[in-house]
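A single chain, nothing else alongside it, follows as structure tokens in the form predicted alone.
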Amino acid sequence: MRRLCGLKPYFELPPGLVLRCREVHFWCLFPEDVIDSSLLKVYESLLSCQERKEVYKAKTEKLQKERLLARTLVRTTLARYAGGCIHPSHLEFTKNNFGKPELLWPKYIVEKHGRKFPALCFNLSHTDSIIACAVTNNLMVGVDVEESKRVTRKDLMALARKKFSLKEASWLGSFQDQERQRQQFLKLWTLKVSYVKALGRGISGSPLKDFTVHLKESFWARKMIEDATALSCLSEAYTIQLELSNAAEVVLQNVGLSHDALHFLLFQPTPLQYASLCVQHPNVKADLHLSTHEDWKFYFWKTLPLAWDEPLKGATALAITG
């Protein structure tokens, strides 16, 4: 459904959509859709003074617009889950010890309405062509988006050996076709960055070499994807498996999780991007085991904040935890 509403406050969820446990909501904004300069002025009014300073620190108008749209997407998206009680400009944020932003519902608004607001977790990622925000209900989440046409400046295999685990570099080296190898590199990169972002510790706290992401063609991957999403799916769908070094296991244990406590989905919002979502299983601690794909649901929306939103069409799922 596409809803046009001028510049009226439009922060509610689409009809019938509620953020439940074991759900991930993916909201994306395409900068090319924002062509009205007056809309940009409205977006700027939603930001805090510090956020506006960060926007104008960018050296080019293009980067300034990208930063403005990213902060606008976060504020308008999260405000949806407050049931119309909180204006996006009133949201407050803090950061964890590693710099990952976290939402704070304003205390005076919570007291005013006398109700409990959802303990939202969110993560943001953006490239030149897309800005994405993932939201969950009290579950750690990471999202990464990368341009599918991205070309590395350095030798790709040299970069893989430097950044990835030995097993990942060996797997990439098995591809003789350079374009195929580049695409597989980008898939791994996107998955690994979403994992690091879900943990919220930064790459220095969760080095990319300390864990291995395995992509394996699987007969069951397509069925699992169809159960969890409404996305189309390639016939050669993959399952995703995570292998951790001892150091990476310690990092997870420090946050009370085990290696099977994280769930991945790899997809393409459009043919121009790869995107990965990594989310924590609900109530899974290091000494418990839970099915990795049971009852998971992923929802995908395209939005122009304060104007319209609609289901993301044409996205293609590539792989899922299995």
Contents of the next structure:
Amino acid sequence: MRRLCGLKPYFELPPGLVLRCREVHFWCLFPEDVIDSSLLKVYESLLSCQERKEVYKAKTEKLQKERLLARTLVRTTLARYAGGCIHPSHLEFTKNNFGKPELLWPKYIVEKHGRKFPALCFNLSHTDSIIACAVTNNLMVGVDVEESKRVTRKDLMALARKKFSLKEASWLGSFQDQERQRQQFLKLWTLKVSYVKALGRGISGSPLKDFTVHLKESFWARKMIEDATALSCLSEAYTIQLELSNAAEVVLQNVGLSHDALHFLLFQPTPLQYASLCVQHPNVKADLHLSTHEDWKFYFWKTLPLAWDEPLKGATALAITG
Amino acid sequence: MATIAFSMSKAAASMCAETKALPLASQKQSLTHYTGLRASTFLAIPKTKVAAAVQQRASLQIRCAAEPKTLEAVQGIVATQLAVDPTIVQPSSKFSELGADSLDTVEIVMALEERFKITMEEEGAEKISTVQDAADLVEDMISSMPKVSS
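What's the form predicted in complex with the partner chain like, now that we've got the form predicted alone?
Following is the full complex, with the preceding chain placed first.
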């Protein structure tokens, strides 16, 4: 059921939603839901001066709207986790050495009962039909969204040979049906970009050729998806496994991780998009002292900032690490 | 054509470097590289081509930026890939501002490689930020390819 927030300046999480240590929250906004142009003016007022400048640097009105909605989603979403105490326009951002945006302030989120959580980690991705923001409690995260109907101008196999690993290109080449091959290409692309974004070292820091994402049809994938998400699942579900070259292992070690530290979830928020989440597994964080058997959870929300939010219904999970 | 232009003196080259900001580090490298061209290499080029090149290269400024024709072709490729009106694709336009995502960028690089019969090295391609950068890198790649004497 839609929860109406009204045009109030402060924001709260939907009732009962808390960002726990072992959770990933996916928030999305559909530009087609934004019909009121006066709402866009209000959104603009939430942005920093610099962000407003960046919005208007985009060369078409459609791209400007996309940029505006993206910054709005990030600010309003992160403000929710501050328990309604911080106005979205007061959040401060910085970029790491490789240009990945990070939350600078607040440094800590103080929970209602006085417990202090380290600052939120987030990642943003957007395409024509969706703006997406993933949020975690101090776990590295990357998200990528693509239009599921996207047709490349260049030949898929030429693209795969240029950018994918040998094994991935070979796997892609095994699909005879053109449409199927196109879909698999996009799924792989989305997964790979979400990995690069999670690491936050840029494409040059984690070249696409240096790692292989294996998608395997698996009977167990469905159960794992059901345990981790409330998403519906096709009977044809896949597991995702990550294989790294030596160079890629070194990159991971430099950020303090091992190859089994990053987990993926591939899903379709609506039939029009593919989305991939790549998240640092909470077990890897020694300071949390959590049982290795405890599952972790993904939650999905759809929102029109300042207007309403509701659980994302109708999304389909395609694959999960396992 | 660019190869002949770069055979002028080092002083001229450094003057050019100061008068126009070069978008890529590789640009500076290629300038100093080409000032080292030996006279014999220069003279091996057919006379008609030399005359035309000298006329074209009257201004020091032209040598530093890509040829207008290259820029035009790059603008066309970018406009097609991103499905935008070519008139909004300016030399100073950033790919991101035109709506290019990572997949678009890869496709643009491939289209440029096909059109100009070059291979863009990964590092160079990643540094491309604007349309002008792309055109300059294309020229750089063309210049650095071994010339086949006709």
